[in-house]
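Just the one chain here, laid out as structure tokens, in the form predicted on its own.
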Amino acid sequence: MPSGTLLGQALISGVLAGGMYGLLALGLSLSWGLLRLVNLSHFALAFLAAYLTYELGTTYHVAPWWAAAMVVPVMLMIGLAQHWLFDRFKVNELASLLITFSFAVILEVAIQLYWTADYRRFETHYSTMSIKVGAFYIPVLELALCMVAGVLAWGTWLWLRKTYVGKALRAAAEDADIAAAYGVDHKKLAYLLSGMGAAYAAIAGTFIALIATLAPAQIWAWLGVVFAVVIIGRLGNPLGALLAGMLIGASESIAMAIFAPAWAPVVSFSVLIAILLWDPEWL
């Protein structure tokens, strides 16, 4: 058995990489919820904001923050132009999941064509920075990741249950005949939504880029475990996605540190199954 210093700095470490998986989880789970569009190039997005973060602190010594000043908006239009395309050809469900993989795919190779497959890493002075707390580390970087998480997670889940807009969006995905009755124009805040979620995608990928070593390969490398901490979530529910994200870091971590890291993708399957044999309808 690991020592109980080994194991809680395990914990450490999973509750603050589920905080990468609850942001990313996060405008996924948005869109699949109240939209009923399965996103997946929401990775994709969020690995192009990763990339562009990189480029312009790497080529033109922008910092982080005014890098994502700057690609949060265009991640925005994107998600913008591609609600369009739903709306215009009247995309389902299962036509937006093949749909959005293709455009995935399409965004992978261009992302390897302009930086190659070669891996990159935007280094900082920060990069390494951590506070010591007792006989443990907690690095900055993943600690200001987690707050921001956490801000937006909160933020959303009052703006959905507080506001008019937000209350109208969970009325017309429970019912858009119904709540068009009562004027709720379901497709004007259907782009709002879906410009937020791809801003989210832009957030993650700037915390991508600051912490984790770049390859467009890795688009598809969290899908299943963002897969899983969305559905252990559940649809649509922001708070959900953080607090199932720091459960899956933190058990993927203990995982690891008492076995081996190959039990990680064990862990967050296995809970997922769990929950779905337990309550069939938990979505």
Contents of the next structure:
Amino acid sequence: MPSGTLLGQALISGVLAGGMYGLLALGLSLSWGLLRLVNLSHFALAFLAAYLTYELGTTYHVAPWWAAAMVVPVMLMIGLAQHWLFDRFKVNELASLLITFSFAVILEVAIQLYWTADYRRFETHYSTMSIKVGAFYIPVLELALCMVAGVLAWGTWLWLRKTYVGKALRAAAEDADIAAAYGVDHKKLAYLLSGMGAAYAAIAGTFIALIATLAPAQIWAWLGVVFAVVIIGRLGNPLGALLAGMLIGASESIAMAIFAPAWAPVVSFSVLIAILLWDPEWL
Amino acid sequence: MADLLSVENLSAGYGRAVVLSDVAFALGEGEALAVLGRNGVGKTTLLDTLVGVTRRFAGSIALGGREVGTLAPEMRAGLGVGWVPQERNIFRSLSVEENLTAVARPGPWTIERVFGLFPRLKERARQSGGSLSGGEQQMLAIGRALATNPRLLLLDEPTEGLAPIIVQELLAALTRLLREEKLAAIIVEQHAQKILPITQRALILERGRIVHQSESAALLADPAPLERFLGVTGR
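Given the form predicted on its own, state the structure of the form predicted together with the partner chain.
Next comes the full complex, and the chain you just saw is listed first.
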């Protein structure tokens, strides 16, 4: 059995790593829950944003924060363009899964053509910075990621609950035809949400560039666990997505500390299956 | 003065099926119209066509002098068509208050005024729409339509399937809306005797066509058309 300090550090690292799951899950959860579009290209957009941040940082020496300010609007436009296609061809839930899978594969190939399949790492002095609290180390980048994810999740949650647009979106998600008959312009709102989702992917991408090693195939690395997180956090619930991300991150990390790293992937899907067995209506 | 609603030569239905044929009527500001008829004669299709959720084959629908027959439902709602569907279709995952605020538009009908009309809704403001009883859901459906501040309220069998005491409460609220607030309304109903007293005019549908149009009071005084087309008396 590992020591208390090791477990505590594992817990902290896990929660912080879960912040990334939550941040990636945020946009996916919104489009799946509120637009009934399962957007697999979300992961590819995040990695495209990561590579752009990397390119801006290494070739043009643009600070990551400025890179984010440039990459976010670009991804937002891509998100809107992608939604135009969904809208134009009246794409449904299942078709969206297949189409966005294709988008993601195309983006993966495009990334590989430009940046090659080599592993790339964007080294900044932030990556080694950490704060020491008692016996534990808290890496600064991961902490910043969690804070950004927290602000976005809270903000989005409040926006969905307190604003006219947010409530109209939830109404339209439940019954688009009825909402339309009460004056809710679902199409416009759907564009807004798709743009937001892509912008969130870009923000996640900036952190991916700073925290992870980039390779085109890594696009798929988080797919399984983030899918589980989206469902555990309940579709369309941004706070749920973040909390589920942190829960899964912590559980994985503890499982790795107690058993072995290979156990980590088992955790997220065990939790998912347990929840679906407990409440089949969860989805 | 131009009519608030003017329907001419209207034919509509679903897919290829024509349900309504050559329907024409007009409604003035502040007037209430009862739409009567047996099951399956096209009463709901008439309201649905005014809302814009059916297929219109021919004819025109003018609201305040503007043709709306070609507009999408959300545009018509924006121009003042308020709908209380037969199935109520409240947003079950939203709270009672959110059901109202999600669709609210500026105008005399504020959320507080809706709560004033239906105090039960205020008591349940934070409950989810799905947790309401049938009668409360109907109140919420009416309140939701009012929150859009409609010029014309369309009510599809508002008392159907509800307990008599709730029906009384709803009819009292409707009477207030029509008589005191002078809200223009079209009410579809199977039970003529419930709504003839609170409407000015009435029409009877039979197989998708209008077979009788008159003042409501005239139908109450001489219920022969009711007996003929509905098989009931105006009691």
